[in-house]
Every structure is written in C-alpha cells, then in structure tokens.
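Below, in structure tokens: the form predicted on its own, a single chain.
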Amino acid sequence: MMLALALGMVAGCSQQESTIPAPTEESIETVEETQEIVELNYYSHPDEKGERNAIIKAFEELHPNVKVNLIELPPDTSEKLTMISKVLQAEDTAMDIFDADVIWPSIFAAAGWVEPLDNYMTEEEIDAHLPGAMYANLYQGHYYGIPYRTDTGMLYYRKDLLEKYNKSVPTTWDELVQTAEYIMSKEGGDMTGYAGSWKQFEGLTCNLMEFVWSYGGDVLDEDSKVVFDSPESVAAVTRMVDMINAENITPEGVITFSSGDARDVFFSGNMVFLRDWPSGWSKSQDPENSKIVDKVGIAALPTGGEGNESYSTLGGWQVMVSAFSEHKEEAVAFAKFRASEYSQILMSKELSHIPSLKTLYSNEEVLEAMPFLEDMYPAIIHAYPRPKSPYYAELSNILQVELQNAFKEHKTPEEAVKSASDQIKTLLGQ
C-alpha cells in the first residue's frame, strides 16, 4: 500500500451580484499598479450563487488597474478537463487562470502547459495549506497550483433511523450492510440502504479507490509499479459488486448515478447510508431540497475490516496559471487571492466548501457553517491522492470501465481486476 503522501465551449459571463464586503486586510497579495488596465480571463465553475463575482470584485477594488472576467465552464467535470485542455493545447493566451481538479496538475505540469509557482510562493505560504491538498499540487519537485478548496469521502446516515432501531454507526462495510438490510426490512416501502457516485466518470473512480484502500489494495505503489491485480482489490471490487446484485440495498440505477442523483435520493428520505462529499452537507439541511433536515449525521467512511483503516479520496480544487498567459505577474496575484482566507470563508459559508487553509478549522464562521467539520478534521487532513500520473485520465478510464463491467455481470471481480490491470500496465509501459 502506497503510504507516502506527505503527512500523512464557454457557458458565458456571470452578471450576479454580491453585498459581502470586500476584504481589506493589507496583508493581501498585491501588484505594482500601472494606469494600464489589465485584463485576466479566470476560467471556472458557473458562479451558483454570485460567490464567484464576489471574490472578483473584492480583488478589483484592492486592484484597481486589474479587471478579471469569469468565464463559466460547464458543471460537469470531465466537460471542464475537456475544454480547459484544447485551450492550453492550442496555447491560447486568451485563458490566464483556471480552476484545476485535484487530479490534473500532474497531467498539465507534465505537459509544459502550466506556469510553476516555486518562485511566487514562499514557504510560509506552502505551510499554510493543508499537506495533502498541496501535495496534489507538485510534480517533479514544483508546484503548480495553489488550493482553496479540498475535500474528502464522507459516509452520510440517518442518525434518525439508527436511533430509533439502536444501531451503532457502521464501521466495517459489512457492518453497513447487515444494517442497511435491516432498517430496511423495518421500513419496507422505498427504502434503500446506501449509494454513491457509480455511473461511469470520475466520481467512480473516488468511491472505488476507497473501497480498494480500505481492504489494503492499491492501483500503484511508492515506485508507480502497477499493484491492482491484489486479492485486496478483489475483495473490494466484490463488496460494491454484491451491494447491487446479492445484498439488493442500492437504489435502481445506481450504476448511472452522480453525486446529485445519490443525493436526491438520500434527502428524499429513502436511503440509510450515503457517500458524498462535504458540500452536500448544507443542501441536506435546506428544506427547499431535503426532506431530513436535522436527521444527518456524518462519520468517516467504513473499513474492509479487522485490521483495516478507513480511507477517502482526496478531492478538491486548485487555481492553476497557464504558461501562455501574458499577464503572468497579475494571474498570480489572483490566484493567491482566490486562495486566500477572505475567498475560503466566503465559499465555505455559501456553498460548504472544505478549505485548504489550516487556520480555518478553528474559525468560527466556518465552524458554524460546517459544525462536522471540526470532528471531520483527522479523516480530511488524512485524505489520500489517486494514482499521480501523467496518464491518469487513461488510467481512471480503464478503473471506471472494468468496474462497470463487473456491476453489469459481464465479468467476475476477479476477471476486472485483472483486465484492468493489464490495460494500466500496459498504459505505463510495463
């Protein structure tokens, strides 16, 4: 098992609007001003909730020679690695900021396509972040993104349900079946037992990795051997394949669910168990949304078993510079803004996002946004990184296919596991 983490095309403009005063904190990263105007193009998710503008528009007002435009990528994550891709394959300079997956800035570092940020950062500033989250940052001795959002797989229950039955939270997957089978005899109906992002894209990729760590399994190890074909990974691959097809406790259609179609079910009311990320948290405490407002409880995911840790995948977001932008020195100076306390603690506050700065889990206007998040802060700072790999992409692909396969029945655990590593072996040259 790889334990060497260190510690541990365009959707348009938005035009919403925010009153959440800007920042004035001089300690905020600031550039020489010129009677020039510059202008950034910022490449990002669409702005939910005017978020976004705001934090452009508190660095405008600190920046007055500086005007950044938000480009709106589309929701879905592989559409944005799609596109962002073309742009820096073109060596666009229309694009001078991006926002970056956890998983890409090994892909765009090896590519030459991103500007390092070794020399615009000092040390204080690198210490500041979470480990993980700037870890996922480096390649081959630089980094090129700074975090501000990180997050980690979270199991949601219904403490409501495991109260009224007197049953413990789960801490072993089959725990978590014997009591999702059970609550589920009880309540009969629509009731379901648990769910996660199955459907053939990214997110499948996380809740595998997982499952696969959480028996002692691993896709590569400290030398970027191909390990997959383990019975740890046929143990974990089993487990979910047995959920859908012997146990019976998925919703129908699990295999096509993302993380709002495993959610929609979970806030209906229908489901004991979830796993989701941290930003779900404040969709499932909104009437408008959830039918179990004050019913959720949220614990670390559940282990293979005795003699087993729990593990989840590293997620969250980072700002990355493109290497063909002509305004490099102000595309910085965003880039640390967005990642600063003021922009974590706006995001955290609108839409529950985890931040990557360590300060913030002792704030108290986080805290009170997110009040899990203090409990949650040993499995987050623990977060572990999907494979590091300049051909991920490829790789996560071959994961998500295989194990597709094996829910559909068209293979035994056994026979995906060895498909899959094969392909990624051969993918890696080995």
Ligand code: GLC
Contents of the next structure:
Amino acid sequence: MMLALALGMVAGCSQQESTIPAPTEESIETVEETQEIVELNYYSHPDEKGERNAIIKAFEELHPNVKVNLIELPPDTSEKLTMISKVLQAEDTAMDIFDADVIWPSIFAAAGWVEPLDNYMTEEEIDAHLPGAMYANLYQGHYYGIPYRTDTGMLYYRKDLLEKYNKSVPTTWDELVQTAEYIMSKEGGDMTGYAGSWKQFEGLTCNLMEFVWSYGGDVLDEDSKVVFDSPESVAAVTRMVDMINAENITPEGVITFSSGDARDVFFSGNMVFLRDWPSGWSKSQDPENSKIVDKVGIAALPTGGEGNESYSTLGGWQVMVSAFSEHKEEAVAFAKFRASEYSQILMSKELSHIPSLKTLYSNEEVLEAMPFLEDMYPAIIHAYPRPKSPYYAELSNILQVELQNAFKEHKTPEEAVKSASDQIKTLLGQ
Ligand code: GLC
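Hand over the structure of the form predicted in complex with the named molecule; the form predicted on its own is what we had up.
Expanding to the full complex; the earlier chain stays at the top.
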C-alpha cells in the first residue's frame, strides 16, 4: 500500500497526475527499513554516453524501493526484435520493461505479450505526445506503449560543398543525383554522392518506403489491400538501383550499410548527401566523430518529381511493459519516467533524439541542442507510418530481400516489385 501510494504520488500512476517532475530533494522518498526492494529488468538500447544509466539513477532516487537493471540490446533494430520476441514468446518473467520500435506494438499486442496501458494513463498524458507517435501504440482500441522519442528520416547535406559549387539543396531525387555527380566530378578523390542504411535490415525498409511514397506508391492502401505492384513502386526501386549500378554515386559496399556505416562515410568528409535520423546530428557535430562539424545542413527528403511530395518514414521508440512481468505497477512507473520531460530533454541534449512530447518543441534547451528542429517540424509532424500489422516483421523482410535482389541485379526492379507484392499478398491472405 505504502509502495502504491509512493509510486502514485511521484511517478503519476494516479489518474490525476500528468507530467513527471525531475527529481528534487523534497520528492525523494525514504525507504522503510522493512520495505522490500523490487528489481526491474529494463531491456534497452545500449548506453552510449551514460545517459540511460543517468535516467535510471534519477528514477531510483525518486523510488528508493525500486532497483532498475539495464540489459543492453544489440544496436541493430532487427536483432533487437528477435531477442525481445524470444523472451516474450518464452513468457519469461525476467524482462519487465523494454524499448520497442514504433512498428512493434501491433506485433506484440496481437500475440498478447504486452500489458495494455490505458488504465495507467490519463487523457492528458496521452494527448501530451505527438499524434503519430501515440497512434503507433494503439492496437484494437488500446494503448500498449508510451513513446519516449519520435524519429523522422531527413536529408543531411554538405552546406560548404553546395555553396562552393553554387548548388541548391535538391528537391527531387533526380536533382540530388545530378548535384552529387557534379560535385563528385569536381572534387574527385574518394568523394561519393549519397547513402542511407541499405543493408538487409529494418533500416532498409524505412529508406525504401521514403522512395516509394515520394513517387506516389505504397505497400498497402487504406483498406490494407496490397497495392505495391505499381509503376510508382518500380520507379522508386529503379531510382535506388540506378544510384548504385548506373550513376555510381553511392559508396562501395552501400548494400551492407547500417546507419552507422553511412554516417561514417559522410562524417569522414567523403559524401555529399546522407539519409539519416536526427540522432546523426549530435554525432556530426562532435569533432571526435566528425570532420565536418559546422558544414552540415538538414532538409526534407527529395520528392520523386513534379506533382509528388516529400515523405519521411515515422520512426521512434516507446517503452512497453511485458504481460509476464511480476512487477507491473513499478514497471509502468519506470516507463512513465523514461517517457517524461526530464528524460526526453536529457536525451535531446545528449543524443539529439527528437521528443515525442509536444511541449518540448518550444523548449529552449531542446531547440538549442537541435537548431534544425523548428524548420523540420512540418516533416516531423507529417512523418508517415510504415504498414501497421501483426505480420509487419515478415512483410518488411520480404521488401528487404526483394530490394536487395534488385540491388544485386538478380532481378529487375519490375520483377523484384512483383515478387514482393505477390509474397505480401500470400502473407496477408489476399
Ligand atoms: C530508427 C527508428 C526506428 C527504425 C530503425 C531502423 O531507430 O527510430 O523506427 O525502425 O531506425 O533501423
């Protein structure tokens, strides 16, 4: 009872509470000597600069009766999914809370592996987040996660090189290719033009969808009917394949690049354009990592051409509570703290993670950490979701495999698109 009251008061478990304060001397509870310590295991992204442990420490100061163990997951999103799925499938009580990608709530909710969080959240708490970030957590009328970070694909460009050659930021993919070719021909050496995360993993699906949408195509329509096999999708895949095999503007090995690899080439000064998430920003401005500090600009991704629009894939991360946790109340309290203003500001400053909380888009500390945030707000708010489906992981894998077949010229773009479309139809029983 004492425990429930403490959590309710401090972490906002009661229906009246909305935001969570940063820990203060006064707010720190004292543990009764007889009180049992509850241990929570939090399966998380790896701790990069000690920031995740700092959040845990702040939470533990507020809740001296709770100890949170950080269990680090692999950096690759697809590997994270495999690991979390195994633990959940085994109904293992060892995992209480975990970081979840924006496309996982439907997968885990449909399997009954995660705790619905509606009863723990007020309307006000739900409304505090950007609508896209919160909607991703909704499955059949219930919320299953609390977003702590949203994400949006963006175009990074070399400000200095565009200025030097009097070129503007490209607004179409064709223009991007022409500008890259021009600058590569002038700069010579190891200069390359463009890369994203094109290895076979979830990042590739994010990159592909931006091309497909920007040419006017899609994978599923509003009624979840498969519509992938279209001239628009073929144009998008052709554009990507040609960058590698016709125009040669991508660095060697691009089809094995995760986000870190594409960043490395860009940060070394040998690439004109990069597709990345905002988390690349703080790294690009760190002289330990980057030779191009102060030479980087950020803009919306290009469109497929006239009449088309720019699209960014909605990414982002939430905290979910395992249905098999034996400490759900404490787990929810931690999840709320992980998604609180305090934690989101800290992550914005340390790792340029863009917040899911609306109020933070006018927060001075956050804006100072990410000067591009104001200009990119339209792209952030309109970031477009990947298909929402309990079969998402399989669907995404089909797209990745077939796109790689086109990259390697085992199939033409037409064949790869048709094959992916047929397999997705079978997967979804259409
Ligand atoms: C980022 C995004 C996530 C996406 C992943 C792909 O972490 O936030 O949504 O699935 O990249 O690698």
